[in-house]
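Below you'll find only one chain, the form predicted in complex with the partner chain, shown as structure tokens.
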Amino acid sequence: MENIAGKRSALTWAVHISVVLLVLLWVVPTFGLLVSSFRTGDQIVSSGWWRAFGTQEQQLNPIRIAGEEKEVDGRFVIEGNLFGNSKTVISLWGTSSREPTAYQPGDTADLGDGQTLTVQENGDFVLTSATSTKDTRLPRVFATASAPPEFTIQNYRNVIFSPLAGQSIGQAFLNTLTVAIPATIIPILIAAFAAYALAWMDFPGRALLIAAIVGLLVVPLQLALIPLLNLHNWAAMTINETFGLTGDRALSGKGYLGIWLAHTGFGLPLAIYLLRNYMVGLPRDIIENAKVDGATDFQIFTKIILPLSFPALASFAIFQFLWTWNDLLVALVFLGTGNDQQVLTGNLVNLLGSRGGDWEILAASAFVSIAVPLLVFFSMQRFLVRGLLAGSVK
């Protein structure tokens, strides 16, 4: 009995040790874009995120000596700290990006024309000249130094307020959500009428329809793009011209209003899907009840199926919602590229595209995109386990 329980507990250790592993493996690469959106820009390039949370030596920029000049002995001095905080230690300076790395602390330099400069390893350095150095140009410090960690948000106030790929990135935010939650709702109501016909009403043709719409669940939407462009930019064009509408005012094929409608249509077999297999299962009794005394159908479904399929209803929501945020097929295809309408999985192709070595512009502006699903999916994961169980195992 012993030898089991020993084995028993190795075997729960390997597995602990397994989870541990396999959440590391997916956690880590998104980990890693989050602190990147933290950093600057210099410090992404110049030492990996993961470096990001120790000391870590590194080249700084170059950084002009400023100060106030006092006459000390006949001769010009400028003394002062390199640095704002106090934990930056420096290993090894120099005042020419030829030779950044010419001297140890506490050295002195000879910069010609009667000038001194020695800096400390804390940063404190001391400027001396024969003439005064008003009006000319001060050398410049390159310092290979030891700096704490350090974090800033300046990442995300660029992305979100500056264009930098067409738009900003809060612009983007914006007319995603435009495009999110009405094409979430418009379809939720449409196909829980017909979720309920096809559950629970009585007519030919009925499993016909629903093996139509289990087929229609898996064609590609691939199929859709042109014809639909098509037909939008005719009803545009007809629209125009029966009512007259020009410049301005003329409608495009391109725009909200046909992406709505794309996304309803593409999210519509699914959520009947959904919808008609939960209906199916509510209990028979409730509704007979209801019908022998005298409720009609409409009030059938208004007042007792609606309500009891919340769950299957928010389960779709979800699906949809997270479905029509990170989609980009749809949007490049049903919208515009005006600032108005690019949404932000385009915004963000369009930064890999042009500014595709600039990570901290890219990770923050990827954490902005991603921020409302997770969002969504901690607070509702519930639902969403319970939509794909639906939708998956039958």
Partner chain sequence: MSQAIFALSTIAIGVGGCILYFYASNLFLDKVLFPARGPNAGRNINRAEAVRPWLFLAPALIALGLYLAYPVVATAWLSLVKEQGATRNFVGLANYAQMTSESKFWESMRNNMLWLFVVPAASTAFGLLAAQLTDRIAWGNFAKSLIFMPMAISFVGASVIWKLVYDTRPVDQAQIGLLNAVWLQFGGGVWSVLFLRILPALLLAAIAVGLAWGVWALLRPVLGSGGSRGSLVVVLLRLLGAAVFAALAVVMLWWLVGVFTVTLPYGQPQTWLTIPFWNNFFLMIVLIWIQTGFAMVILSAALRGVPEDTIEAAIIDGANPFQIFFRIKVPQIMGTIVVVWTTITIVVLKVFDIVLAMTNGQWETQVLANYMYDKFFRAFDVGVGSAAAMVIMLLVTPILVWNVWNARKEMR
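Definition used throughout: the rigid core is the maximal C-alpha set that superposes within 1.5 Å between two forms. Given the structure is predicted, the values throughout are model-derived calculations rather than measurements. Positions refer to the first chain, counted from 1. First, how it differs from the form predicted alone.
The rigid-core alignment places the CA of residue 107 2 Å or more apart between the two forms.
Core-superposed comparison between the two forms: the CA of residue 65 exceeds or equals a 2 Å shift. A movement of the C-alpha atom of residue 174 falling short of 2 angstroms is seen between the two forms when the two forms are aligned on their rigid core.
Compare with the form predicted in complex with the partner chain: the form predicted alone:
Just this one chain is shown here; partners and other molecules are left out.
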């Protein structure tokens, strides 16, 4: 009875539960990052993102009394609102960091030297003093308050449009696009030709080339990075000396050309391996019939192989774009560290170092940086499994 057709195996439910858990592990932190990117710094510090949609009771940063002093009945009075007439509701308050909850709303605190302070539930305060307070430091109020949900897009404005300490990510976003798009297209173009040759063309040494490509898949990027940079600098210097290029016309070791070539070199082994395995699985009859009809290898490649290989091309494009978009090491080596040269990952590292306490800025920056990869992945993910599993089943 256990093997009756149509009966679900118990393992099926385990697979479904595992998939749901994996999706939640990925989606929940991303959603939390999105919510935090729209919150103010005080709210992020005082409570988790899951409490962002309800009224929160939190210990506010100390607020120093400020306002114009008036003389009333022989006493000097300062009146105002701690929060600028917002909807914040105070539950407890105090005048010392050691006793931040010493008073209830409406209580009057004796500050000594003839000074008293009264704070109401809505933040209204009255400070009275027997002498003028113009030349004295006014007291601070430590308030525990219930604040309504507050969301803002100012974080994204600061990140994209306003240079924070010279580190606006607007230019870094354009730099990353300039790196990622060509670094994805170039290896696909080269690898497609190479994969077709290795799959359907007979020539001496083809097996050795395939073995070499498989071996290159395990070469660490860090191992080849410095030799590749030295080779790039030597080539730029040789070209400058050969053609007499100087000044602005001279080629530099730092630039987009170098990083495009580096990403192309590191991405080609996987691209060729993936595309070659896919093309080998295509029906041989189609190619043989095309040759009988007089089609050349180039015509077969462009009119038959490429259209049929689109799932594999899209699969590699997803991987390559994500790698180049999230890259930091290659960008630092081949592009530079200046504000006008940095990619998003480098910019976010600097932002974390100089403004580590501004979590709202970091959340907005991180979400801006992952928005494009998410768009690319979800728009092309239907081709991912088709491209990776093609040829696995005959």
